[in-house]
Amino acid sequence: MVQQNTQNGWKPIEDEGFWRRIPRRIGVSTLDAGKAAATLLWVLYRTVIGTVRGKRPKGEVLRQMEQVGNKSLLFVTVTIGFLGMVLVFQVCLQIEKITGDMSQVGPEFIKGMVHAFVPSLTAMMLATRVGAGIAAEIGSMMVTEQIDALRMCGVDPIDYLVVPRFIASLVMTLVLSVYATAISILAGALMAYTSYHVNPVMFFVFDKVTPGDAVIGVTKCLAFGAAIPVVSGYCGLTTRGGSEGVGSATTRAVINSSLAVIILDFIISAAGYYLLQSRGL
């Protein structure tokens, strides 16, 4: 019970109540989520249109490709290499305890890397590094009113800022994934040979990898490469406040980009599995 100040003194009024506040909060959260989803879809639409029309600064795509690809090379190499070694070590350890037959370690490991692990792991690493950078850069321009200055000059901020990063991310996510696949296989073969004396000839067997696995892997790379700059660009364009707002936008970009990668990974994996099953592949 709370009280309200009136001319005749304090008058008790009904408290709103916990159970009455819940529907209102759910409604507000639902409206906010719907608004955010609509804005994200609008950014995606404008990005695709800008990519098709080709209205972007000259040379900016190449510069962004260097930012996304070249400057992520060491990060991807070290991370994927160690993950590949850890996975092979754990698999060989369990097989040694059960059967001791290491003949299928290489083929199954390569199939898993191509089909699922490498595209997802590479995208997660790019979400942390590239996604945070995109959100921080665009968010800083947003709070310093540089985005408004672009609009006053007749320049679409999405064409100018998001589209070059979108194209660069599409290309370099695929390139980095192919590179990371090779690194993970080499690192896994090295671990299998040094720790469990698995013959490299027996490890480098690609018979298990089907065209369907390659198609699913490439589809994931393209989907992840498209999602990261769009989600991060949205977080940057919706930045409010000063430096605190930029920090919040960076955090949201990493979380939302990683979440988008996980959701797309599930959708593409499930759709690919049922499609391959229906075709008997």
Given for the second form:
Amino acid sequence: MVQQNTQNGWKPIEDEGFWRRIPRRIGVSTLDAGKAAATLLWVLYRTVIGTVRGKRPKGEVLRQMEQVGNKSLLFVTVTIGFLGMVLVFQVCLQIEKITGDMSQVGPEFIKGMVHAFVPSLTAMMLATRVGAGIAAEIGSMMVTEQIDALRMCGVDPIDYLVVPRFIASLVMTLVLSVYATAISILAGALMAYTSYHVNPVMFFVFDKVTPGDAVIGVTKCLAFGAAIPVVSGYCGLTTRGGSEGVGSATTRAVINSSLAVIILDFIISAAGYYLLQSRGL
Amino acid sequence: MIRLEDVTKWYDGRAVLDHVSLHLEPGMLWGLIGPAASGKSVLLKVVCGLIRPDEGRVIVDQRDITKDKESDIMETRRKFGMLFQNNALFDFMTVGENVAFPIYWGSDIEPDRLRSLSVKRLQDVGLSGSEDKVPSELSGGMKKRVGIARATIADPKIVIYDEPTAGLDPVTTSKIYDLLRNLQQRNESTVLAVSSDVQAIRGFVEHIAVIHQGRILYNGPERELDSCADPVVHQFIRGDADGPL
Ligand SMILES: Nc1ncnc2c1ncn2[C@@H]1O[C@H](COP(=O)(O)OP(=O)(O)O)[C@@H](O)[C@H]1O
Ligand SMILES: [Mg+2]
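Please show me the structure of the same protein in the form predicted in complex with the partner chain, now that we have looked at it in the form predicted on its own.
Next comes the full complex, this chain leading.
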């Protein structure tokens, strides 16, 4: 191509190859994305089936619950505690400028925490801590052929590795969120009281929390708790190459599980608003 | 017993296995040699259904496993034991648990019996007393032995060894081949072994194949290998620096 152009007296266009390749690249990427989505859905399907009737190693779910739950406790406490304080402080700061009536800060804060902030913040924290762990563990088993060795022994790697983490994460995201709600309320009450002398009792008034809020909060916890191990397990199981591959699988797991949490958060919030909150539930 | 018909596997636009056809009889000691990255490990994994070929058929005991569902292949895989190139020992288990794993999963053998079977098998491979160690505490040769113990504990009909002696000294190498020979004679199993150590494996197998760039260049009795006319085979078995390789 380039040669012809030169013969005709045209200047060879350096980027011609690049531009020409674009349609093909788009095609290939779309195909790859389609394949990835199909594999992800397959992992989800297999995980759900495995949860219902698969065989899993004894005691593994409890061990994973400890990994997901107990070991995230400090991280969640510190992060949610500080975020709760910052949030309350900012809200009080704004209210002071406008009306100065702080009596509703507590109840509204609790409402927001229950249906919006706590599930997504907790899940984001778990996406980094737990997601990275799952992908690194499964990914390194993948590149050292341990996954193949499992399959040789008649073991389905999804039943053996993903399902226990799935169950643990499902339960523990919910448990940690309840715990995180309590921490955020305590931290918020402390901040409001010390900085603005708001009566701490107002932070234990659950009037504003409707059943709809609770339903949305719990739904989010379950959806996030399910998404993190499935997405990270998928990233681990598609690891290729050596330690470099494990590194990139871990990064992909953190990014993709966080993205999954954000997207699910948006979908569930919107659905929750139209189905429940807008009807006064 | 095992038959491969025109098996082709593509990776990244390259045929890693290129129309491979093979036939293995029960009780055969079959060796596969070839330069690095010629497709040896991929071929072994295709045989036991860990990798699905893109074209061709893999038939194990009259059953075409290329069209089977994963759960059916899982059933066929019970006939196989495999030592992986990197041993692939489970690093979250002890040596004893590793060895017992193929018979532990999906069976209801009591823990005590399981343990005694695994201790027994570790003795057979010359590793008595190591059952409570973890794999990271073992030397390369010991890991291979644990891998061999795990591959053979269920007394499978077909045993696959991917590079059983890679990175080992000559004395350990010949000890490992003695061990493989003893295990094979006891179980009368079919053995597929891959090695880049041409001389050592030639002393072990009866039939040998040479693979290069995914194509089988020679497949026949070990003693006739020297008379193979293919220049690549010739160069590879003599280890010459000059030649088509
Ligand atoms: N999962 C895979 N993805 C991409 N390429 C692969 C994969 N597995 C093997 N290959 C390629 O296939 C070729 C043969 O690999 P292998 O069978 O492991 O070689 P060897 O003969 O040394 O055992 C290599 O070039 C390797 O890069
Ligand atoms: Mg290999």
